[in-house]
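Next up is one chain by itself, shown in structure tokens, the form predicted alone.
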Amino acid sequence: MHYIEIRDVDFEYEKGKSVFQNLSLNIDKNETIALMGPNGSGKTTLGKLMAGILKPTKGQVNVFSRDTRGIPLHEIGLRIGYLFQNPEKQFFANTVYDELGFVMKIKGYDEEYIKEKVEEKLELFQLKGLVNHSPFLLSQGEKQRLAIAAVLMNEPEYLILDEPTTGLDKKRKDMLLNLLFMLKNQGIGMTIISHDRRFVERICSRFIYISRGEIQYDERA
């Protein structure tokens, strides 16, 4: 069985405004995929369908052999981490520390263990000096790093990253790339939605290009 299966999916946001018709796609857990295409082609919509954030109008999306319609979103989120194109959409806490620790508090871990895990992520993502800052007042690069760190607090086995290089200079892109390689080497699969072809070509092994809601090509490197 494939890790994510999209079977004959139709999707429309409003009646008559179709994004996909009869779309099918299989994704294995160990793949690192680039999902590319022009603005309005359906890339973000497809990513949200894969993560269970959106449900198909028709057809079926299965993740780890289960229909997304029958799984609570938080349960999918434990295994598939989703990074929004705008990191601020993920933030809700008053400080960087609380943003990272929230998931573990909900799970009932003790404060000492939470502190240890949060400090690991602060170190890894070079956010240590920002622990008491508001997530909303960080630079774009800091917001991106915090958003990815927060997603990883759940220890997901697959990531869907929507335009993760937006607003990053070359140095920050290289840092992000090194981090993604580290995660890839840990066995975490990922789909990277991106316009940045040079970036995805450095890490991805499969390239899917969609336009007007259709897969134009699907190639492996």
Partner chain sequence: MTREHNLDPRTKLVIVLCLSTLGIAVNNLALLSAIALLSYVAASLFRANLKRTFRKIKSLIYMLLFIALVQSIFTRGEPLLSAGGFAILTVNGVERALQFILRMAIVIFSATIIGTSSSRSIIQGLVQWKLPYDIAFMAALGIRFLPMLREEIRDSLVAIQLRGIDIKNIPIKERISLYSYLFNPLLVGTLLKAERLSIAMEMRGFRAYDKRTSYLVLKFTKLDYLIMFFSIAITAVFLIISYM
Given for the second form:
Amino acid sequence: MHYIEIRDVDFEYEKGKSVFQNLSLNIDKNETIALMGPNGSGKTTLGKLMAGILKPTKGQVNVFSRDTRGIPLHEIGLRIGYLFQNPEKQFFANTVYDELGFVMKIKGYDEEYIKEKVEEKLELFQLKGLVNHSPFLLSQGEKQRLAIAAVLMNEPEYLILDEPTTGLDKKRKDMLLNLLFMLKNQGIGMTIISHDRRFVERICSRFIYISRGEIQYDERA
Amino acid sequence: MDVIEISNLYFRYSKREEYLLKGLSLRVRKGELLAITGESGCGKSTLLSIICGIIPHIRKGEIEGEVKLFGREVRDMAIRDISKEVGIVFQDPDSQIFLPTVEDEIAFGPENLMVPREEIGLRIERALKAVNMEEYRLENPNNLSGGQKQLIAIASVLAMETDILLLDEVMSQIDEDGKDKIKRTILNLHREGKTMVIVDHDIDNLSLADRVLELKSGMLREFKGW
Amino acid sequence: MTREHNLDPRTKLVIVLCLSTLGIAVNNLALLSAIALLSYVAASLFRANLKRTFRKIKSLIYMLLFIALVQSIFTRGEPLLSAGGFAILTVNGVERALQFILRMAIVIFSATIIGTSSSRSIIQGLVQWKLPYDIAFMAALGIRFLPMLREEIRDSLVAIQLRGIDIKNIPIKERISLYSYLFNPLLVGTLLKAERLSIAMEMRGFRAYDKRTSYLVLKFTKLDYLIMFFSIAITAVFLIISYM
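Starting from the form predicted alone above, please write out the structure of the form predicted in complex with its partner chain.
Below is the whole assembly, all chains and molecules, this chain first.
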């Protein structure tokens, strides 16, 4: 059984505009995957199918052996962390602290416990000095770190990152890479959707190139 | 001749203690293609905003020193006059394009400047030709790819027919294919004699330029990071 | 430069104004129903995308029905349905509710008619009617950005669930804070985009002068005049019937 299975999947956004036809792909947790391809190739769509955000028009997408059509999104989110290309799409709070802690607060966790967990992440992601800042007013690199930290609050076992290097300069890309290596060493699997070949070559072990809805090649390093 | 002249520029945003730009000086010659790079947050975009008058006319901040376009102080010019001399294109096409067709979008600038209709028609043609997007004239910009949208954003600013063009991280959100098209456009414009200042943190995008400067610690210096 | 065989947006505006006037001024249920039907027919003739509109306002429909119900309950009159001496539904109440629903239907159908013209031509129509151009542009920007809002709400819901929140099972106490969390990205996103857009527009000379030229010029055709005439005529007829 593979961690994520895409079986004979068809997907179209609107009637007649098919993105994929009969796509099949197996993904294991211990691989670090690069999903590459030009704009419009379908790679973001594929990432969303994998995370259960989109459901296939035909065929099946299984994550941890369950059909994504049968798992509520919030349950998937606890095990698979999804990072949008634009980090602002997943910021909800007015302060960095609240951004990290609000989910647990809503679920009724103990405040001391939340504080502990939040401070762990603040330390790890170098966000301590920004505790009271608005997530929306941070720099691109800071937003990136906050988005990943927030997703990791649930301690997911897999991450899907959509174009994480957008807007980052070389130094911040290196920092991101170090972060991802650290997570990889903790056993977290990941799929990185990116057109930045040089970035993914440094961390990924499997390279899938999609163009016009078809897998053009699928190679392991 | 020096098209842009900046002397001893000091700048900080209103609520900050530290100065972002500390005694910065810059001279840009007519027809030059200048690239400015630096880490995120170093002030490159802020510098462009100051050159085209967004700071202090639209956004606020404490600014000291000389900033001149063709010999005139920017702070003494109205935006409507500055907009005839400097055009600026930003990073996010969705925050620049808002009209239903490409043609509407490109016509918008000249219409604001009360350019007569026939001239607007000519400018639309020239702008579309410059970015190689003539076949998309009646297309809805929302249906275009990110790179194509940026080309339309550039065309819309080209229609203002300014002598100077500022490009603020215009390739940051664009894929390889789109970047190539934008770079080709920039080179063509350079060949036609347009004065341009490009800001980008990605070194790969800088090789087009005649001169590359780095903004560090609030000042500009020659870029040696090759 | 002319656009193809689409009617002048000003003609559509006249039609919409006529329908809205009738919707407000007429009280008779039979007449209102006729006007609502007329609006529907007009919208279909203009090939307004009614299916898509229905999908978009599905949630709104529940709210409208709720308002209609409230109106009917709180209107005094001849009781239709009572419980323990207390009139829950009255004839007048039901009448009010139906009037409300029909009026909303008329407004919604006529709004879709405007949507069949591009925002640029609507702006031009208003400007050629001597509306100050900056107001016309604001209106058109609203039209352009509002539909995007719906998609953003959907994205926001998806994103918050992916953070592990089961939106269907939130205790009532937390529901209010949930809504404020959900709306934050929308609000901030919209404000930021609006600010950036206004700067871009200003740097392209927007509001440089009191007037602006236009590449797009609208000219009425015979068909436009004909339709406007008939719309106003029919409106007058309905109003007269309504007041007899």
